[in-house]
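Taking the form predicted alone, here's one chain by itself in structure tokens.
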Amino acid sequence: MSSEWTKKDYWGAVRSRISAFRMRYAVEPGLYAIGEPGAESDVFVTANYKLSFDTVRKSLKGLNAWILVLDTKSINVWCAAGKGTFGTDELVKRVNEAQLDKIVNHKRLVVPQLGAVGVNARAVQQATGFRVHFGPVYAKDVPAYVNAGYKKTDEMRLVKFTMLDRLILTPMEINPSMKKFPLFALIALILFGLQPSGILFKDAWAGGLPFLLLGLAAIFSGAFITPVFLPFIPFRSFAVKGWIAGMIFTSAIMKTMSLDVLPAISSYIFFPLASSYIALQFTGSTTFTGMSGVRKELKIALPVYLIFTALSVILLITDKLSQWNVI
């Protein structure tokens, strides 16, 4: 394999970022080539997942060596290894199966620093022979790695999550909310539009449009602002950081409406709420917490997210029949 990419891999790690193409992007895993590698050569372990693939090759330009790639069903090494795909046993039988005692004299296996979740390293040593070492948790840091006797500066060991980084994943969170949001905005218009001679296209329209919008404002506020500015919003949990969030933007934008008091009170629980529901899915993508983080976060907000969407939605109905003379 070249370590240079073509304009393929370029447009195929965009489409990985923004959507589920990532789900496919993968190479078959085994052994493969860098340059014109020996039995001297670096061995480098990494994910099937393409762009995992890519930045590794990419990362050894100059650089004559072998990558072993693990079957992680498409999935990254942090994740994998979180996931147990990127873990001992595959590591052991990728060796296996390569007879990389056949091919390489030394012993030494460079795993990502992100994968050592994943990995016992002295397991796989009394499986293969071969011994683990945990290299920096940035591919590009790889040269210089080397080149320093396989030791790690402490740069090399940090991970950063800057604001760029979780920028770069803001589509991926954006995208879920948005191909769900076509059925939030065809129940809406059927609410508002729903009368007792039918459904009318201009209520629908006048009494929905409102929602829509609060929606939109809704997914931004949770999938974008909450991600790129996270550790400015006050508070830990992301379920708190994301309500913040969407009240800022649904009061802004209510300050530009007139709708009735029950509409009105039903929009400040509903939207608020739903981008602290979107936010909280972005805790599966940061470095800022862990599972039990996680846990802890959705046995409290699981509750009320239901309890006050049963509320908003309750007040809507009521504001629906006042309007038919019903109660």
Second form
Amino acid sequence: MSSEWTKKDYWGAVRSRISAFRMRYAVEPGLYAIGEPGAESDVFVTANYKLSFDTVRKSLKGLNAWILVLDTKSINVWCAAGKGTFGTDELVKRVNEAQLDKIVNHKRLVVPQLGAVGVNARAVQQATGFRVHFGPVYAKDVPAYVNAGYKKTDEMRLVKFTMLDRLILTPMEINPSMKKFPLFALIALILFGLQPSGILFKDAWAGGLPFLLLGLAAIFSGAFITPVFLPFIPFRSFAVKGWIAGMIFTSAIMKTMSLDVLPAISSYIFFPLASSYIALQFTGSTTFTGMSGVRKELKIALPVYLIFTALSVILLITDKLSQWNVI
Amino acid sequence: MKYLLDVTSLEFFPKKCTGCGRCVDVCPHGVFAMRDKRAVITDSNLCMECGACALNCEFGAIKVDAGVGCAAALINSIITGGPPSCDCGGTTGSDCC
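Let me have the form predicted in complex with its partner chain next, following on from the form predicted alone.
To see the whole picture, the full complex is given below, headed by that same chain.
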């Protein structure tokens, strides 16, 4: 197996970042050779998500090594370790299946540090005789780690979350929101087009267009702006961060439009909250948010979302009924 | 970057610690450090509850309620009553993780 990336590998890396293609981007689990490894060569363990595998083999350029790929259903090491698929049992199974004890004459397995979420080093040693060394968080540090005699610097232990890291994640935040957008657009257009005489296309368009724009802005602020500018938006709560970003965008767009009072109030209520909800989803993609914190946020945020969404709909319906002189 | 303060379920029992240093080795946020041949918690607010330390502590000195910190997973678990899962329904079109 080469440590070089082909054009196809680069294209695959891009596709896996932007679409559900990532769920099928897999390599066959098992043992791979990089360079010309022998009985003394190191064994590096990784996931069968092709982007994980490719990142590891790229970092091993110039080395002779074995890569043991676990079946993680095409999920990266950290997420798979969280689910348990990158775990003790799977590692033991693959070590035995590859008959690793006959291939190498040492007892070292280098497992990515983030794999420790699913791999119990002691249990692996008891079951296979192989000693798990938790390597660096990032594959790019592997050569330095090996050269230092399997020692990590403090830096190599820490997971980062740079602006570029966050930017790369945003397509997969925008995608799911955009999937729900057509439904939102349909409801908005029907609501605005609805007249006693039927649905008027002209009214639907004139009244609904501002709402469609505001909806897109909420997605943009919640799924793009909040993740990218995460540490620069005040407060720790993602729901609050998303609401602030959403409020800025909603206000900016509202200034360019002349909505009636009730639809305007309704917009100011609903769209910042939509941005907040979308931003809260990003907790699932960060490297530093924990379950207890997210649970606490949801406990407060979910009732707020439900109550105020209902309120904004009621305001819109009230507006509609007063136009029709019903009330 | 730090998330909400004083929410982590991380518990450390210093009496059980033998000073092997495994927790320092596996924590991706530097929550543990070695001091006088024993582990100490530097800042529990850095903890993201991944569970690597507790799983790899042979002496049961660490306890943490580990799980996916994903809003969608937690909302799903509230709706279905099941445990939080990252699988988003298990379809191949999953957009989680």
